[in-house]
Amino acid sequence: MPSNKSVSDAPITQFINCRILRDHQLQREDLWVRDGRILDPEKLFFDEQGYADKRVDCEGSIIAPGFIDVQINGGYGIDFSQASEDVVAGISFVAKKILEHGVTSFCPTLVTSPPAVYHKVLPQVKVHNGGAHGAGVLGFHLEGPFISLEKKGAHPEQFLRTFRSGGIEDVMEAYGSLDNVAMVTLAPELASSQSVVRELSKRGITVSLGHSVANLAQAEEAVKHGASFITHLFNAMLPFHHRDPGIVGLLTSDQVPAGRTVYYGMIADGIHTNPAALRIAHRAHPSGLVLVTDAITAMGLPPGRHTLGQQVIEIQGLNAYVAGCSVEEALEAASLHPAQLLGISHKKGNLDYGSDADLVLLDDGLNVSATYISGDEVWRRGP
């Protein structure tokens, strides 16, 4: 029988024995779930006399809110920036196969690409939410092609671009329409690179530095025009110095505006950022950490060669691990604090009343044993 009618035909998932990410902290509470949505407990009790149609029993496991990737380039065979005919199956089968890394919502993500690439790949992808058929997609990250030919790392040479028109027109140039995207990385450096900065901001779009080699200064001016993300920081950007701490220094700056965050992408898998590096981006600024895989077509597969886009890489292997932050920190790096950077944070990244159900229960080594989108389990480890 539906619990309460005078609200909601809906059954109530109500899950018990867990320890639940709430407050930046594991608290042993209930959490229950109806329409897809987080309850509020008392409202529950006090206004609708409402019960449970369901229990899980977590066995003692963490809930917390589930991933979001905002820089994921593909997996297990699929490339992002190839445009294949079918571009939907390949980003719905990496989709599928991330529930069981805990990841409830993605931005794919794609490298540095010729205009006819961005022009066949962004209009066929929506942005939809997730369920039994694989996590949600939040939109597109376009990585490139506005970006520093010093600091390139694996972008194909020949389709960087610059900003020659003078701004948004070399963009919609490049990428033929910006429905669908979420996110844009750029190097601040270029040449009219800040009146692009402010449009996109103003569109609705995460504007991200990274693939740069930007002073202090003109990562700060990007800032004030809206940038609000470094992309995996201390990779293919200058060094850290201490007359100009360039790009990294915005972790420490001054000069971002008050009320504002600058949230930075670190890869944490002990390869891409030394473990100490890492520690010490996350004293300087906790509360700005975004634990992005910035997966490749790798993912998933045995070492050996792969794509990323137009290049073919050498892969051989990587540990994943957060180093230097507390269980909590780092489920928060992975979940609220990229729902805050892309502005969602009052529906994901947390268990607030009211949020999406899209959890993810870990046991204590943070291994994943299941996902659950809109309150829906879409995946759980086998026996």
Second form
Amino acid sequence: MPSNKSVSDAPITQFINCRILRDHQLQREDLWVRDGRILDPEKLFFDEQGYADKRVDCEGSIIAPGFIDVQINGGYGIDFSQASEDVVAGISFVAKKILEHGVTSFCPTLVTSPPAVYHKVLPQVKVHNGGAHGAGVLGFHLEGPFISLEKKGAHPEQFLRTFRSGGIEDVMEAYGSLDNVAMVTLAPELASSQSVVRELSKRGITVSLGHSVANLAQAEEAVKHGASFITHLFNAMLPFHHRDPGIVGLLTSDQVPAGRTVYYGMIADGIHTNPAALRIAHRAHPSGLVLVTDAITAMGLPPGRHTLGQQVIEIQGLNAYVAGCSVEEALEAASLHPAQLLGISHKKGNLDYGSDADLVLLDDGLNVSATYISGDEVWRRGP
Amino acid sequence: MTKQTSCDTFSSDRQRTVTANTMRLVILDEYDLASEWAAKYIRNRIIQFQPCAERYFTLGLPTGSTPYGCYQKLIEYYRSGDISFKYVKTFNMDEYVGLPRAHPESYHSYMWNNFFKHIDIDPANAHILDGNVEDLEAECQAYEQKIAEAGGIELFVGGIGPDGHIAFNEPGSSLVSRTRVKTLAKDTIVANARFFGNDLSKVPTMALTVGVGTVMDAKEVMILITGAHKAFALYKAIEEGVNHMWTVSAFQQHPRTIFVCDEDATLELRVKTVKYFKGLMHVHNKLVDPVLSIKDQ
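Please could you give me the other form, the form predicted together with the partner chain, since above is the form predicted on its own?
To see the whole picture, the full complex is given below, headed by that same chain.
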């Protein structure tokens, strides 16, 4: 009998023959799951005199927390920024496909769009947990329209905006509702942006700096008001300059308030950023690195795997290589750090007791062999 | 006609193994070999006993650095399929008072991390004193009761402190003592400080422990002693008289005791004593060679 049922009737699964990411290291330990959460086996043993109902032999695999992608614009022919009638279907389609890449939670990202698009799309998708149907939605990432003209990148110029009415009113007018929004990227050099940063932070929305020509002082000001992320570091911002490092300087700024961390997103495909630049950023501030795909529909390429000419680059494997960081650090950049960024690390992004059992099983080459959400297998690589 | 189960054949086997009263001093060259000898002995004893649902093998267990190697070997034997703890009940010797059970230095943590989590023991059969209950004396009495209900301890494995104590029966303890609360001696607190960041103020000062009498009630006692720092205690335990200042000496009067040591632990013994027992190793080794396996059953 697995347990004396003093705490729960739910079945207990024990993952054996695995290496789990815990305390920043890969350790040879079993992983226990019950009720969709990671279970403390010692408490189970002594308090409940319980043991496992089911054992899953991982055959030496690595178990990491499920990956969290905070910047993904679509994929597989779907573009989240399209004002389609059935946004839910598109997001669900992508949510299901990204399970194959070990992504268990994500922030569907909308690039700069006219208000009509936001007003139509945002209300259709609620924050919800993942499962067999697909990765969980943590909330939208709204990249724009309050960004810099000079650094618009691929964003449509005609829909860029400034804070004309003084701040949050512009935000509400553009987006309609902030209910299911997890993150907003904006340019902090825009007039009245600091009050917006403050207001959004107060509402629990992560504020990210990007598509901007801000200098370091403006960036630091935004951080003091609550900004905590940098959208695709190096891209769409002023380059590092030794007399004014700009947004990049936040990685080593001494103006970041105590106890706070500035995270930075990196598209580690070796293309958006030269590997040497990625390494500089990582060495300067390893605990802030957040891996993102920034995958888009037009490329038609699935997140996590990019084809460029003859090369096939798998994002996890490549990151461990280009950053010169350890496997553990690479895995944390894709799970723990995004969870910390979004303020959800008490239940996601790690394998601590009580956290949601969103897992990814990987081989030594960091290829995904299986994905679990809340302890249930939601994808497994075919033979 | 009823099918004879392994349980039915036990009584004659038991008679053979426990009537010979013996004191054995088993000396191996170094720690790993001593650990292995002890683990093999435990393995053989359990398998020979042929435990089953109607009759469990009761094992008394220690903690600390000395038995660590022995636990590692037992886990290895479990993993290779040669032994099972399914029908084994365990009773640990002691536990700190007031230390949270999840604390990494609690004996619950030690047993979970170093033994229980690696084997197939039923959690309901792994008994450890609880040093965090309201009524410590009731806990001690209940423990004695549980041992009695389990039919007594078949084999009690223990270690020895530098001051010659068994479990937490510090110098001066009654040699007929039962499970109770003990205040730890200064020597013990100092010896334990290394597990608490060398901060004496963080080391627990009280513990629940089985008594000398409790261990003496076991059918057989096996004491593991390794390392030069235990040599003087071993000398006091077996070459001097039975004395409550060196409580392990009580086992000189137990009908069936084995002391398993490494060379270093014998450094304070008389050359004559060591030579005598080393000369008996060919006899002692018959207890572990051949080593039995459940695969052969």
